[in-house]
Structures are given as structure tokens and as C-alpha cells.
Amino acid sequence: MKKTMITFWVIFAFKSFVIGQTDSLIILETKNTQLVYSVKNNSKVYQIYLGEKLTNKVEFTKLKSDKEIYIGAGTSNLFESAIQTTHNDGNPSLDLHFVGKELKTLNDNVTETIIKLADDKYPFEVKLHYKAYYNEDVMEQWAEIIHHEKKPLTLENYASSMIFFDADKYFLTHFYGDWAKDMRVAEEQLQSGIKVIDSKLGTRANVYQTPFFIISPNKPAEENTGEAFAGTLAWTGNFKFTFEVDNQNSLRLISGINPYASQYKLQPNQTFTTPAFIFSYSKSGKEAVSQNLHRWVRKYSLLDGDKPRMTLLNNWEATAFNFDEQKLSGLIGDASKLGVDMFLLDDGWFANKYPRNNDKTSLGDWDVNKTKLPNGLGVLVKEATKQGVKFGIWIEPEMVNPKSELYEKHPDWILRLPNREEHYMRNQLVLDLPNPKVQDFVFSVVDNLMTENPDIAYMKWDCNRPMTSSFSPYLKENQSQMYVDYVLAFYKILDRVRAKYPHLPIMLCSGGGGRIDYGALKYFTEYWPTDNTDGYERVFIQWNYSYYMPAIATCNHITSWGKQSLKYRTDVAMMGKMGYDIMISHFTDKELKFSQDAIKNYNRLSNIVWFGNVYRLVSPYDGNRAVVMYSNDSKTKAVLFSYTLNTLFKEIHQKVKLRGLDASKKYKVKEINLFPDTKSKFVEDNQSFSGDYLMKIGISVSPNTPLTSNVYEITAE
């Protein structure tokens, strides 16, 4: 399909849906949702509606509002503002008025609306961009800020969006955590005043608070009932969400870069572009907004979101830093024997003056360690090719250890406070990415590896510490821009990587789930959700990630963590991009046979998981089991995963009603991923049912034995 673009500008008197002679509407819409603004005769723009689509647009004339679209600080506004600055003459106010609108039809699915605002006394402009993805029911909003005053201005606050809600009550679902405790969930009712979710950690911005939330007006949304507004910020750095319930019981949501220590000096005629706020609304519960966002991520955010992924064997659990060429060659052979697509060499392969034998040295010295690998990486790449698997490698290019040649040669390339002792976390410091020379260095880490070993098929990009005691020698007097400029530099490096290596698979890793956001996804093919690979705990972690992240992006590895069986850990890992990080040589014959068969099952059915619609049927928070199902769009194939959790006694689990099937079709249900020499205990195994029966009556999918799991293949006949 040929891409077309239609653009037009109209100043003051623009063509949109007209209400009388004084007010005009700006209607943004997707298949099921409308966000509507009204331009009043005072040249101010107000939000008058957000919700389920109205058929008769004339009825918007009945809606009134005083909720200004993007409120500046310092005037009559009594609550939180979207933007704040001080003019050259010392005036600390902004009063933004409507001056025009631009409409773009990008293709038959995506439209972009730009609302132009300007101060009526000062040469200061804001362009609010709205992209509506019709079929995905997703919108994104961001702001462009520019001024034409004679001297620079400092932006004190610069939100991406301001959105309003009107309801009796508001319930907020949000996520938090720490290392190996990622993506815990909390739900609370918002009360009068302000609730803030934010991060000030710089690089690993998502460790404690994640940039994902759901607002449920009036009552908590369930999977299939209730209003749900799911939002996130596409920014790989400090973020801030402000939820303010005012004196009229209206909710004001402000999202954007965290202004903490981030006042930005804006030069005359320079444009500052905020990251996009991305959201989806549904009146039919959390399941619908999840599916909307998954479709959008795969098509518009995640790199190669419509392409298959590779299974892999990682050496970390097997060797840590203790390996040599012979041991790695054996592991490559194990990868081939197992049947995965790739072998991934993790940390410890580099540095010579200070060999990387632990995590206390060597970051920054990205030359191959001659003691461990005297013949370089090339011999391992060739061995992998010989064994019929691809080769991948681990890097952490933004970081440096004090005990390294890089630290000795370039002390000016490091973020650290002058006149104070260095503060280490994980024995390392962060490089000064705003410095163009550092950007060249970080890019060269990838480029040199690929130039010397062009058959490298995968990289794992790690980032193991947040920013602390940070000061950029390069920025000098503009230190308040450091947090923002670091992220912009990070994106600039990745733009260079992708210009030269557009489809090289790269995992977005960060000491576990410390760097997960839609802003970074466009550069990466997948992400590492957590270092916690305990199968039981992963059920909860993956459940919560599934609200926002499609399975194809979520790396799930089978390791030795946890007390569950190998089957349990494998079944959990199959709900995403499956990999192994375990000693295959320690497997029994039956464990190896089970794993080989599981990989064959996974390869046969992974497209259903990767590209299908997710249905969270039974929540692990509601009892001692979890049931999740994936179904393709044609409703001809589905895969169901059932996990019995820890119980003190054997419970009787009720039948589960399925979703995502065609009521008129007949389906055969068969248990797969069985351990060798075991038979299914599923009493309805290999039986056929109508989709109507499966969705209205249901089937028994969960045994009552603690820490057991089952996988079912559901096929239309």
C-alpha cells in the first residue's frame, strides 16, 4: 500500500466541526474512542470529552468544560500546570491561546492532529501533537516547545500531556519493585490532592516505580468490565506522573519528563520536543487495553515486532566469569544438542590489563581477553556456525569500572561530582554520554564487534546501575540538562547503531527490569523483565508485564532458580521469548528429551503466543492458580497455560471459561509439553468442544497438586 500524506494549515478560522459561531470542535478518534477539544471564543482550548465514541457529534454541543488543554504556570490556574518558564523580562507566566490546527492523514490507519498554541504577549509557542491509531485504539501525545525571545529561557516544567477525567471515584493501578522483585502491583483509590509516581534514577529509571499505570473511573476495572485508561511515557529516563483530584472532584493527569534536577535551557528558535505519552481507553476492562497496546507495540514501537525471534542458550548460569575457549565450545555443542537457535556469551569475555574475572574491574576495556580466548571471538563464531547455531554476545557499553584502562585514560569521560569522593554501585560508574566523544566510543563498542565478527547475530545490552552523584564534565554550566541530555545521547547512539545495523537483534537488559519503556523499544527487539527467574515468582511478574508488553518482546529464560520442576519453569518461560540459562550437561536423559520436545512445541506454536491476543483467565492474585491463554486473530488456534501455585492442601479448582474463540467453531483440546513416560491427567484430553461450550461452560485445566503446570493446544477442526 502506498503511503500518502495530506496536510493543511488553517489559522484562527479553521475547518472542523463547528458549534454555532463562536466555538469549534477538534475531534480525535479511533475505532472506539474519542478525545474531544473545544475552542472557545476566548481563543482557549478545553477538553470536553474522553471516552466511548459518540455517534451523533452534534451532541458534543451540550458538553461544557473549564479544563484547559495545556495550562501554563503563573496566571489564574490554581492547580498543577503543564508548562512553566520565566521570560527575559522576569515575567514568570505563560498564557497560551489557540492560533491554528494542522491535520495529517499519514495512511489509512493513522492520523495526526497538531494544535498550535501561543502566548498572546510573548513570542512563545507550543505545538501539541496527537497521533490516533484507528484500528489499535491507541493515541499518543507530545509537545513541541519553541520561543523567539532575544535570550535563552529555562524550562522549569514541560509536560508531554495533560488529560482530565470526571467521575465519582478514581482507582489507580500502578507497578513498583526492586531488583528481583520487579513489577509488583498496587491498586488504590485516589483521594483529594496529589499522587505522584516518578523516578529520579537516570539510567535504570524503572527500578522502583515503573512508567505504566491504569486509571479506572468510578470503580476498579476487571479484565472484561469497567472503564480502563492505560497510559505510559516513551522515555528511557526520569519520568513523572501527577494525579491531582481537585476541589470539584475532577482528576487531572499530567505526564512527562521528571523536572527534578532537569531545568532545560532553551535557546531562541530552538525546538524542545517532549517524549510521547501513549494511552488506550476501553469501557470493557483491562484485557481490551492490553490487547490494544500489544497490537500497537508490535506494529509501531518494537523493532521488527512482526518478525520471529530466536531461542537461545546463555552461559551465565553455567560458568559466570569462569570459562575458556574449550568450555564455551562445549556449551555451543549443548546449544546445538538442545535445539535452540543461538548461543549467547555473557559477561567476562573482555579486557587484558585488568582481566574481567569478576564485576570489580574491566568495564570500558572492550578488547577480547587473550587468556580466556587466545584465538578471539572469531573461533567461537565459527564453532557456532559449524554446530548449526548462531552466536550472540553481552555488552555494557555505558559503564566503566575504576579499575580499567578507560578510566585511567579518560577520567573526563565519567559522570562524577567535583570535590567529592566517587560513589560506586556494583563497583562501577556511568559514562558521560552527553559528550560526543563518549557517544563515539559507545557506538564503537558495537561497531568494532560487528566489523571484526560480522556473523555475530545478537547482542545483550546491559546497564547495571542508576545515576548517583552525577555531574557531567562536558555540560559544564548546564548541569541541570544532564538527565535529559543523557537520554537524548543514548537515543543518538542507538540511531547510529540502527542506521548501520538495522535488524541486528538486541536485548534491552538492565540488571533485571530496570530499563523498560516504549521509548527504547524501537531500538531493541526484546527486553529482559527481571533477573528473578524463579518459575513461581515469574508467574506474577509476567502476569503484570502482560498488561503492557507483548509476549514477543518479553525474554523468559529457564534457569536453576526456584524449587519447581524443570517442566514448570519451562512452561512459564514459553509465555514469551523463550531461552535457557542452565547447565544442559547436568540434565538427565528424560530432562534433555523433555526440553528438546518442548523447544519443538514452542517453535510450532510460538507465533500464537507472539502475535496472538492475550487472555488472562484466572488471576494468581485471586487464588492458588493462574491461567493465561493466547489466541490468534482468526480464532483457529490457541494455547492455554495453567499454573497451580503453592497450596497447603489440595484445592478443588473450578472449570475455566475460555475467551477469544469462535462460538460456532469446533475445537480439539490436547495437553502438550508432557514429561517423558507420563500421560495427561486431563480427563477431556483429545476431546472436541464447541467454542460456545468452551466459553460458556469451560473445562477443567488445573490439577490440585502444588507447583504443577499444564499446557494445552486448542485447534479448530
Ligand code: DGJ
Second form
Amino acid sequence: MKKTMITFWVIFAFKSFVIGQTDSLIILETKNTQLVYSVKNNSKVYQIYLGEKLTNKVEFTKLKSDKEIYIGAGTSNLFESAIQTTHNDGNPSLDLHFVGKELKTLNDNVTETIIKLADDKYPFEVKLHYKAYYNEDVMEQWAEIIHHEKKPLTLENYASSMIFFDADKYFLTHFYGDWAKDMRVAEEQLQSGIKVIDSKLGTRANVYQTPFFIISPNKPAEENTGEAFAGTLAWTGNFKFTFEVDNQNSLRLISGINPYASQYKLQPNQTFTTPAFIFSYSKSGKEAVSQNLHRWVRKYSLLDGDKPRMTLLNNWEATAFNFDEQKLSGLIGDASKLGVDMFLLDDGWFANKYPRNNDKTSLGDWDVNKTKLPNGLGVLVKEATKQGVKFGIWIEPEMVNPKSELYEKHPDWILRLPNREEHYMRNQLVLDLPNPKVQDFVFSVVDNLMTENPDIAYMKWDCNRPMTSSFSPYLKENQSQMYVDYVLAFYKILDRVRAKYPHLPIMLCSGGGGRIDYGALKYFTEYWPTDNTDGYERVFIQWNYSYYMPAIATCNHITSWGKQSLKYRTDVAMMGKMGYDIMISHFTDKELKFSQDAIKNYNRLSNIVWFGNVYRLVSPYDGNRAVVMYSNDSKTKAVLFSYTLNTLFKEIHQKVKLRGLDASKKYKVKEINLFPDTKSKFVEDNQSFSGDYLMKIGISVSPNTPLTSNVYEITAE
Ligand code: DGJ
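Having displayed the form predicted on its own, please output the structure of the form predicted in complex with the named molecule.
What follows is the whole complex; the chain from before opens it.
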């Protein structure tokens, strides 16, 4: 057996040099972009081009480059490497050579190219996979790593992708924040040296740093002109993007799982598959790359990305833990009166020995609380059906409170250091997901609820803390695999959930925003962007999420946070997947009427917001208002949202030039979502304009008054 392996590798290594004798090109392309590699006669693969498509492919041969595709540590490389390991004999080097490529046409739109690399001295192999999505102008890259040495190897670093840029200057746009301060934006010029954007939160990707960025060469990123390269990692855990400007002023971008405290032991013949790095390049600015990514997400990533979503009434902001059957029945009635599709029961419905009446106890004990809900969930589900709405429920199945029966029964199921004090966040600890028994338990939380109440139509899956002071009893001496194995276990559980409940809508929530990455989207239909539901602050937060997350997945709830009018908060929430989390019974008659009409408007127009293209027309960072528009692919229908900001004095607002229309079409512009007894100050009913006029001259859409909002329905005649 061992002998065969050695023979195999001799042939393998030899073959690599034969193939490498002549230069050859590997061209990955989408509608407008090419990423080109060249295999040189030293059998190494170099990136020679990334950018707008070149017409004459032969001219690629004029391009020279020393940018190796996936650089191993320990040889001649003096900058950051993509992969690092130490071989069984103690040799710490990896030198990867070309050994072959494979091209698969997966369908009319998607091709997959596999570039196979192998070390010339050790039986160590890396397959780089590239999927090119032609129409969406999106590419996906990941690596498969395998070795055939006698004993396991420890991977110190294992990037998904390494990409190079050559420009005079590089500008990096990235997003950061904290609880309720999610998705703030920064843009900076990269200077010589390394800039790292990463996270070490374990159970989630973001909050402090977001796994999404935009690089714009030579000048700061612009909305609809100039080069923009947007990238993200499909991984619901620790990520790392390294941006290194080297001595030649080239930019090296390395993306992947954060290797921080995460050395990974790879057994002989076992394959380690990295998550995918996903990117889109355009020379038409941030607008084009975000539209590309939205189209791609809806088609290839987000669960049921082409299906409608439900509007809802949630009870968290309205009642917190303080409810009983009667109160909930009343809220279900309110949902029905309001006209939303569903009632969502949030935290606080479970546990008996330690009832869940605050956030100090009970996580882990997923039995219905008999004091609050003596007749179980079934009665509420039935009440919802009777009232013509669906019923949804909140869970947080990866967590445990020390005051819970689960904690008492299974102390060995918890991530915590054996010899140090437990470190709580929101009074809770994280379960040891790598343990298959824990995976069964977490799956059973969903499965039991669905088995006992098959009419549950929706779930909200929460995750209210990152990992700290963690140690996995299950992983024993392999603690450095905890971060990676946790995410793999999370995906394993979700695979089971999806095998049994393929289309159950589930919102991904993480103590506000937190698990907002393309890896999780495959299992979830929507995400909770932030606990901050202040209408004004949401203008900025939603603006920034719109760079990479499509509106259909972004849950926006109207709550009593913020001092803006109900209309303002409603208009802001409409720019995504709208819901309510507020006491409807406290509404005045006019507020109720306004909300009922707003839901009807939303139901008529949500298709444009969910499946259309976003145009960020006026940035809240450039002036005193934000104007965002969505139009459908056929340019027959659009919705425009305008929000003035919180200025002390009245501001003069000029006309706004629209985008995303057909110049040769005529459009009717109608202001909608008007509060009862008010009239539009901007457009007379049924006023029409040509697309040409709307895009070249534009229209007035906002008053001079601070904190006002306007919504316009634009329909081709
Ligand atoms: C955090 C979430 O972001 C809230 O919406 C709510 O579900 C609470 N958790 C419940 O504990």
C-alpha cells in the first residue's frame, strides 16, 4: 500500500514537469470580467490578469507576472502565504506546481475550472476550484487540500483564495460595528504593509468586522463609475482578509478562514475543503458589483431566493418575556387586523423547572412553559389559523444557561475551560457542537417543534453570544480545531434540518446582526441585520447592508425605537423584508389605517424591492437625505424611497436623477404611503414623465423638513 503511494507520487511529480514545459493560459471569464492565469515552463501558475474582458486573447501572452496563484510558506516567498504546513520529516516548506486542470460546463451559465497543484517533493496536493457565473459577473473560488504522508499534518494556514492587483493606489471600503451599531463604513487608502480585517467570534462572522469589502484601484470607490472589486467569504465563523501592499506596490489579497488559534490536523488522504471566496469585479462602480452579488445570492446562495417572503408581527419589542396565552391571542388578532401574513412568537415561551422569564435562565430546556402557555403551542397555532395568519417561533438551540436542566444533565456538552471560571455573555454558554450528541440535540429542538406542531410556518434561529474562554470536551487534544469544527457542525445540523424541512422559512438572527455571511444563506431565508430599529439609524445600516445583501433577505421591523413618525419608520422598513414588532393596539385609528394601507402597498410592490435592482441615488453620507430606488429587470416598474435626515435646519433638496429606467418609455409617478388626510407635495396624481426626462433632469422627491420620508411608485405606461 505504502509502496503504491510513493510510485504514484513520483509519476505525479514527474507529470507536472512534462505538462509545464510550454506556457499555457487558463482563462476564467464571465460576461464582463476575466481572471487569467498562465502556466510557465517552470510548471508554476501565475495570475497575469484580472479586470475588464480583453477582446484579443492572444495578447495575454504579452503579460508577464511573478504572482503565483497560491503561494506556500517556507520557500522563496517573502510576503504572506496562502498555505503553510510542516511535513512529517520536519520540513516546513510547500512549493506547489501545476499538475493539471479540468474544465466542467455545469450549465449554460456556470463553468467550473479546477487547477491542480502538487508539491514536487512531498505527496501534498491542492485543487483550486473556480466557478464562473457568466450572467451575474460573479466568481467563486475555494481550495481542496489533501496529503498522503504517513502521519497527519498540521495546517497552519489554509486560504480559500489569493488574488493580486496592480495599481498606483488602492482604496479599501470595509464595514465594522458593535451591538446596535452595526454596519458602519470606512474607506481608507492601503499603504505599504498589511491591513487585516478579521473576526475571532467563533459562533458568528460579524458584528465587529463584516466579512465583506470593496477594493477600488487608483481612486476612492464611486457609486456608478470606476473600478470596484467586491469580495466576501461564505463562512459562518472566524474569517480573515489580508491586504498586503508589497515592495513593488502590488496588492496581495488573501481570503479564508481565520487561522487564529485554528491549526487543523489533516489525516493522510483526508480532504480539507475551504469555504468559498466570492467576488465580483466591475468598472461601473459599487452599484454594479452589488447588483451582481444580489442577483447571484438570490439565484445561487440564499434559500428560496426566488420565492416571496411573509410579512409578520413579532412580539419581542412589544412584550419581551412578559406574556401569556391570552396576551398572545390578542397579538395574533392584531396581526390579522393589521393584514400581515404571520405572527412570530419570540423568546420566553419555554422551560418549567427554571421558567424563561428573563435572560438569566432556561436556554436548553425547550419544553413549553406551562404557566404562561398551559394549553401548549398547539392552541396558539390554531388561533393563528383561525385568524388567517401563520405562526412562527423563536429558538436559540446552540446555547445553554447555567440555570437550566440541560446544564445539570449534560455538563460535558458545554464549551468552557475545565480549570477556569465560566465566562458568560448574556448569562449563557455555547454548546459543544462538534459533539455528534449535541448535534442530535440541536436538531431535535427544531424537529420536535415541527413534529408536535406541523403547522409552524416559520422560525427565528438566534445566537446571542460569541465564543470566549471556550474548550471543547469532545475535541480533547484537538482544541485548535474547535472554531472550524463548530461551523462544520453547525452546517451539518442545518443540512439535516433542510433535508427534512427543505422550505421552512428561517430567519438567521444573532443577538442583532452577527451571522450575516454568504455561507449561512444557503440554509436561511432571511437575516436580522441589527437590533437597532431606530428609523433614522436604519437608513444608514440598511444602506450599507445593501452593498452585499439583497433586500429580500434583510428583515426590517417597525418598532417603537426612535422618535421618527410611524410613516418614517414604515417607509424605512419597506426597503427590505417588512415586519412589525410593536403594540398595534396602541396605534391611533389613523396610524392603523396608514399601516394597513402600507401593507397593501408593500404587497403590491415587494416583488420590485425583493427581485429588482437597487440604485442608491443619493447617499446619506454625502448630504442630508438618502434616496434609494429599486426597478425590475424589464424596467416597467420601480419604487423610490426618500428619507431626509436629522438636520437642525431645513435643507434645500434639488431634483434627483433616477437610474434603472428605459429612456424611451413613459412612466407614471405616484406618491404612495401617504398618511391619511395628506396629499403629495411633489407629484400630481398620474403625472407622467419619459424615462429620458426622469434620468436626465429628474424630479423633486423630498421636502426640506428633517426626518420626513416619501415613497413613489413608478409605472411604465
Ligand atoms: C436577540 C434578537 O436580536 C432579538 O430580536 C430577540 O429575538 C432577542 N434576542 C430575544 O432574546
